[in-house]
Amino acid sequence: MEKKIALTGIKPTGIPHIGNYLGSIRPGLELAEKFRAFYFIADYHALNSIKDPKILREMSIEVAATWLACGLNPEEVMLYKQSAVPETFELFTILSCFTPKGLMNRAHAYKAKVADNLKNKKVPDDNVNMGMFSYPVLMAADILLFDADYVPVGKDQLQHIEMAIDIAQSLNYTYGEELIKIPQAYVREETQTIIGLDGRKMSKSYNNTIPLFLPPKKLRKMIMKIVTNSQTIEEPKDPEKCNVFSLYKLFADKDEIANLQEKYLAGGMGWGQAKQELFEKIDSIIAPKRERYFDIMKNKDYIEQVLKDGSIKARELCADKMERLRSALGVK
């Protein structure tokens, strides 16, 4: 029985952080181990915001290195640009002809962006493109274009699944065919938020995060600014509610989680202790896929030809398919 597709994409805008990689990047290279799994650096999107050539395409490589530095294997999976692969952009022109703009002027990045506006005063659609106006169509394309299955997402994105799912249903039903798979997202409850420095979703737009790579001396510091309470070292502390040991148990095994645990709750801890012991077990973790990364970095040439080689596998999966729907169509 041939294996199910799941495909994860993953946006060019700066090295991962801790956030991205409890979130995504683990979370997506877990599913190689049971699915066919299809990743995409996507740097069509990533436009919205990165206008400057060399930034761009320097980002597009250190995305490319994060994930091969975190175990990704080109041999056994995909992994490609999304500029790459031009039917994704064919599928976009396609997929844009039966998808009604009320759809798009529900989507929660539009939305938000015309709520900013008007509280500003502007015009609603002051600095909206098409390219964030039409971001949904495009992420619809890139998930149908290789039939996935499922896509890893947060709750956030769910969405954007939704999206891809009206606007799939939209065109098999006017062609009386299922000429597109119709997908599923894959959620995963346990990291669904990723606390940040401030307590708040690690987002570099709170600007609250932990680069996945920093050197050993920079990850406690930024480690150590992780906001507590005043709670005196004698008090017990309620783990539950403390930002800090929210980021241990995604790095920590059940027994580590249950000692340190046991350690709040006794008292006698301070908040230098409990972050010392999460700075130890997350560099534990990071310092291996940290020492690769840099080790990739120095053979760009390397990383382009692992792009250049999953695009043309990526091109040669989706071949048949638009040819299938460009009969169908009837622009063939």
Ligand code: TRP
The other form holds:
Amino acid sequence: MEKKIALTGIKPTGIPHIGNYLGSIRPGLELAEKFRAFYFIADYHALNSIKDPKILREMSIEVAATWLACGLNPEEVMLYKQSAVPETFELFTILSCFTPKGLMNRAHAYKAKVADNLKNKKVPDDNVNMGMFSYPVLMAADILLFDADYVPVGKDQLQHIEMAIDIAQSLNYTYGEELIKIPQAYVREETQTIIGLDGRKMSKSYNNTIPLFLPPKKLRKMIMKIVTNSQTIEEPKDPEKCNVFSLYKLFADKDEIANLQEKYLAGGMGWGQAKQELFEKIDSIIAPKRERYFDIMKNKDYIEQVLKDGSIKARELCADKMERLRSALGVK
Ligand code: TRP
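Form predicted alone already given; the form predicted in complex with ligand TRP follows:
Up next: the whole complex, starting with the chain shown before.
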């Protein structure tokens, strides 16, 4: 049986951090063993927030290099830049004609923006451009272009997947045939919330992230900044209520977790020591990837080539489907 397709976009809007690694890269690589995976750099989605060409270009390369360094095999997985697959934007135009404006009015990000504008006594659409407003349609085009079966995303993106499904159904219904496959979201519960330095969800917008490829000394320094309570060394500690332990659990194996848990419960271990254990664990896992990352980054031509090859393959894979679609619509 043919493998099912898993597809997801990665917005190149920041240096990849440990939350991205645990929440998207690591599970993405696991998924790629089971499914035919399409992982692309959503650079035109990023254009909404990044209007500096140098940064957009660099971020796109860095994100691609991060996936490669973490073990993505470009022979197996489609890795490409969204911008290099122009069929995406043709499909976006098509899908726009099957997207009720009211559906977009209900998108979370847009609704939040309007609410914020009203609160600040501005006109509802202040500072809203069409790129932001129709963001979910572009995302639908990314997904529907390749007949993806599963779309691995965080919970914040679920609404967008539902919108993609609605849009696809509306198009199929109009022409009375399944021109476009209906995708499904793929949400993993266990890694939904990765705790950041301050105990809140690790997120660029909270400024509490740990960049993935920091040099060891800086990594250690950051880990030492993780917020803990003020218990003394002697006191037994509750691992389940600890930001250090919650990160440790995501990197260590069962025995290591049980071991550290015992030390928490027994007392006699200070926060400095717990953090040191966390640092050593993370560093042992990240170090080889970090080395590979800096090697790969020395050879940007290689990264560009991988992305280019990926986009050529991707374009071949969507060519027939686009032909069928054009013909069904009557533009060909
Ligand atoms: N909107 C997604 C995010 O912000 C990124 C994205 C763009 C995406 N296109 C996609 C995710 C297609 C899944 C499928 O994280």
